[in-house]
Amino acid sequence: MITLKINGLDVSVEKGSTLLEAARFLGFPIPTLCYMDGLSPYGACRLCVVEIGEGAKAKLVSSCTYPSEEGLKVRTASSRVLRARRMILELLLASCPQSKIIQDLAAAHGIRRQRFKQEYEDCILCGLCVRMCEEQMMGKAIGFRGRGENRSIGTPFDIKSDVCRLCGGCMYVCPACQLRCTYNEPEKAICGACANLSPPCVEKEQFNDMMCYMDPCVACEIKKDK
């Protein structure tokens, strides 16, 4: 066991656990977009940042990848942490403004307006789909390509993958795909929103036969609320 201090409390956690695992086990909420139980941590979205250390040596680290250390002092919701999370959420809203997950996180963090221009709705490069395909579905049908602003996700050489089983696992975990079901005409008897599903991160030809099976269906939730 390792002893450390989280939000002023002395706690003991299993050796090898990350700060995110330790904090959540003890009931301290930390938002994430790129982390999921059963998948390897990636540290892409940076929403899970926490502050470690004291004084001038204090720094922000991603809690999903940072290991618990003996005697470490951690703050999961300091003013510095919350400012960083709000900035990240505003940037994510500019990239993927219709994502319900991102919208809910922004509202929970008190964001009432967006300072950055919404130019498009796109992949946020959280890597969940890539890790789901490789680690859980054993497919390796998609992956990262390019660097910097040209970084994207897709199939090798932009060719339809022969190993993809059309399981839909990549879309199921994608924060952007979970908003593609945006049916907004409640007067119609049949929803049909799933037929409009348009994955933002992979070639559309890859999913010609795939239907959305989000649970709960976002379209149904919209109709129910109206």
The other form holds:
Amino acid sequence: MITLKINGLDVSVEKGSTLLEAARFLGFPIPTLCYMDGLSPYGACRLCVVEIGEGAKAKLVSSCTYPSEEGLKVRTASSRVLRARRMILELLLASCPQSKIIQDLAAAHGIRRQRFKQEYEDCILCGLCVRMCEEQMMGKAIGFRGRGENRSIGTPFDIKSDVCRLCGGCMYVCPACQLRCTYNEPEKAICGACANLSPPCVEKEQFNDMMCYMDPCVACEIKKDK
Amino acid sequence: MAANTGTQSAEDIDSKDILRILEKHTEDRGGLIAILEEIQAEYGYLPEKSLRIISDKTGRPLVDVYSIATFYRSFSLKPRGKHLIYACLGTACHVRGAPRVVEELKHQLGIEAGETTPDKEFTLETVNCLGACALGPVVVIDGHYFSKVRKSRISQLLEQARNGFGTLEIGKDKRIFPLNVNCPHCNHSLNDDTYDIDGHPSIRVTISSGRKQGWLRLSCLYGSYNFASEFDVSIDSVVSFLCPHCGVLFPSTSDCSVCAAPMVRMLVDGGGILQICSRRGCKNHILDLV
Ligand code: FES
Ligand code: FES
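Since the one above is the form predicted on its own, can you give the form predicted together with the partner chain too?
The complete assembly is shown below, putting the previous chain first.
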């Protein structure tokens, strides 16, 4: 057990747990976007920032990746933390104003104005889908490509990946679009169900125990109607 | 730059070649970049098929291989032209007018940066600093540095590149002439009046090989290969070159096209860059005068 101070309260938590896990366990809410139970933390969105240390040495860290340390002083809602979070949300909102999840988070944090140019990106590079594919679906069909402003997520060579089982897990976890629909470009699409009109699960019989997140699955619905 | 750069098309890719490269890097996981580098040196780019073979043979997921291949600027997934042009757009070159030079290059080649001309002759890339800021704007064509490049010089440079730089005429008829060479770091002269070779002050540098360090004096006559050194260096070994004044290692930005050892770069007094191969016994060198 490790003892530390969260928001002035002496608490002890399991060794090896992150600050986020500790704070949540004790009931201190911390908003997150790129964190999900069952996936390894990645620290991409910075929404989960908390302040650690004291005085001039105090600094902001992402709680989802920071391990609990003996005697650490953590503040999960200091004014500095709230200011940083609001700025992050405002920027996220500018890059992805159409996302319901980001809109809700922004509203919950009292963001009432939009100072930055809206970009309507369809990806915030949070990496949830990449981790979902690798860690839960054992797929490794998609990953990061390029770097800097050209960084993007997708399949190698932008063509349908051989290891993709069309489980739809990536779209299920995506906070930016919630079911990214690429319509009728089945070559590039991850789903492509509307163009294929055959249920992905039938085609791939060898994975008959696979989990499918395509709900509702266009192809399945059509087949049921017949 | 090797002569076979980018001349092979997708069909010629022999999986055997790639397997041969892979065989050399079996021990460690970290070998991926080395593998990619070798394939790029072989074909001038990374063919899609080669990435698939790497993923197959090394057991790494294709996404990982692909994400590394797209992360680094030095890898290209598209076939590149016979001649590779790097135009510097770094800060120093920028303020000295590099954007105009790049515009002119784009205009004359009819392509954008990062593209290859339809006849597969030239590929234009922009880079952010080549470490020769004092000579900016710098353009590198097939490993040859050109400094203080102006718009008006571009067509001549492209013409030279087409004909190959091997036939580059160095100062009229005089095939042999003395050079004054400076350290690229501290700009001290490397010519040493106290020791003559071929009747001219020698060029003194410090070399180190293994634990040993000592001086090496080269003839300053361009075209002469005479030298003297403090200790014997066995033939074919590669040594590091250091400045005897500031002690800094001479930079190397390209590899010898003959033996693949790093080329050592020095400045020529009056403007220009001299590169010599760091392998004992290899006579490869490149001289680019302004
Ligand atoms: S949840 Fe911690 S950085 Fe995104
Ligand atoms: S800025 Fe061009 S060489 Fe440094």
